[in-house]
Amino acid sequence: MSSMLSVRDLHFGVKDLSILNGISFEVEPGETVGIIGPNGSGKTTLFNCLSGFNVPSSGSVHFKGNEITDMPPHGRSLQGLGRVFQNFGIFREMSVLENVIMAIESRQSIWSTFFPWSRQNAINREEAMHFLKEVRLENSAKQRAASLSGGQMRLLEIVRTLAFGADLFLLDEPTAGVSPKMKEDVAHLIQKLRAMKKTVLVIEHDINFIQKFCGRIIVLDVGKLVLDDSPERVRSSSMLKEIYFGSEAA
């Protein structure tokens, strides 16, 4: 079985500033991998290269066995690569239900949903409600998405990516600005993605949080991959304590 994602000797820089310095790793289908590292280590830049918002200066990215290094973001999305940004990317003026319906419609022919009374529209609405029930947002279906709490917006954004049909999820700090209670709901949703055999990469600062669902953690520092191991071994690494946690990790 080929890897879901293969990153080979990835480099990226801006003018004279080198941000990624030869990063290589592979992710198997169904894996959930955490990515941690201090600020400025290249985590978000790596996601930008994987999702097509940055084009690496050298190296390659393969997704489902196909090279996508130079493919634009929408092309990667259509192939099943979904990204959830640190800043919420939902349509705030649309209803919660409309956000999910739009994701479902985006993978269908425009003619199948052209008429509001069509059977396909009714099917899409029912499917969207099913997705909302998965994150307990069905009672907020008619509300404007802007009225949701930060944690609810995060759940909506992830489940909308699921509704779009993503096989690989890039989650960039999914608990940023989320309450402790909603943080547990986000963790539960990621565990559901695992149960569905989806592949997930999660950028996160809290190793205690990601070890709940990640079987593997990658550590970046100054644009290099310096650790790639189980959560237990990463936590006990003296290198991690030096570059990220300091004496508090002891």
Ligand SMILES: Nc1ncnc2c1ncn2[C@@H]1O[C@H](COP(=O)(O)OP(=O)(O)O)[C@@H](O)[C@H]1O
Contents of the next structure:
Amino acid sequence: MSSMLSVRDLHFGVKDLSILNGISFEVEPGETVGIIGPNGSGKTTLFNCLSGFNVPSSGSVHFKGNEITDMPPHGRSLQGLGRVFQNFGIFREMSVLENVIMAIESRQSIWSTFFPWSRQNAINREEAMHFLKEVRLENSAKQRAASLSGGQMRLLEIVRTLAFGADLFLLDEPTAGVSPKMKEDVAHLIQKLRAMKKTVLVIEHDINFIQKFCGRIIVLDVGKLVLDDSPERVRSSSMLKEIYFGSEAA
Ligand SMILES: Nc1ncnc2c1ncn2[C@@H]1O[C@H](COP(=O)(O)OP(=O)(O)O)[C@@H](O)[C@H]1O
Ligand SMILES: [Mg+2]
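For comparison with the form predicted on its own, would you give the structure of this protein in the form predicted together with this ligand?
Now the full complex is given, and it begins with the chain already shown.
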């Protein structure tokens, strides 16, 4: 019972529309798992159920061995479950550095940084700069967060989640709409999370892109898990062709 995440027979529906139809899988600590599937197949809804923004109609979610099926989002993030939202949660008027420092402070007692001269402030600042160096944002540390490019903002979101102390990262299309260069930076950051033994679930469209850093790929189709295998086997599966191109192409 050492799995990081355990999803059992998860169902979710809105009125009489069923969106997730019995999804089960396990994720071990340190795994990087890609999630793919056609538009509307339920990928974001699955993340909402894992992070507490949707309450499943049946089934269960366990995180680090504890059941969290009905726990509100905030409780989950305190336990180390990090849902990364796009353009959400960043304080645009604060500096890039302050944004990271705030995430670090959020897991400390307010007294540790209450006085400006507290030693903890210097330690936090150093840690925040370390995180920013990891994503080559150290030269932007003093800029307002609002001045970052879309791709840099995305890196900052992931770094804030890291600074907040997350062990499990849920990334929903982190490279959507970013430049090819920034796409490489996002890939690099995911590889870094992996090297830090963090667990990562990443929703992406481009299987060629995610297979660079995912050891395993889960495929959803109409709210069901239809494949859960190595990138090589998923790529060569006739099921994948059927889902994306219809049965004639298989
Ligand atoms: N709150 C909701 N109310 C009604 N329909 C929803 C709701 N959330 C998701 N859906 C529907 O569920 C399906 C799956 O959506 P989503 O999880 O966003 O898919 P994906 O992320 O794979 O593109 C879509 O058909 C979407 O319109
Ligand atoms: Mg989605």
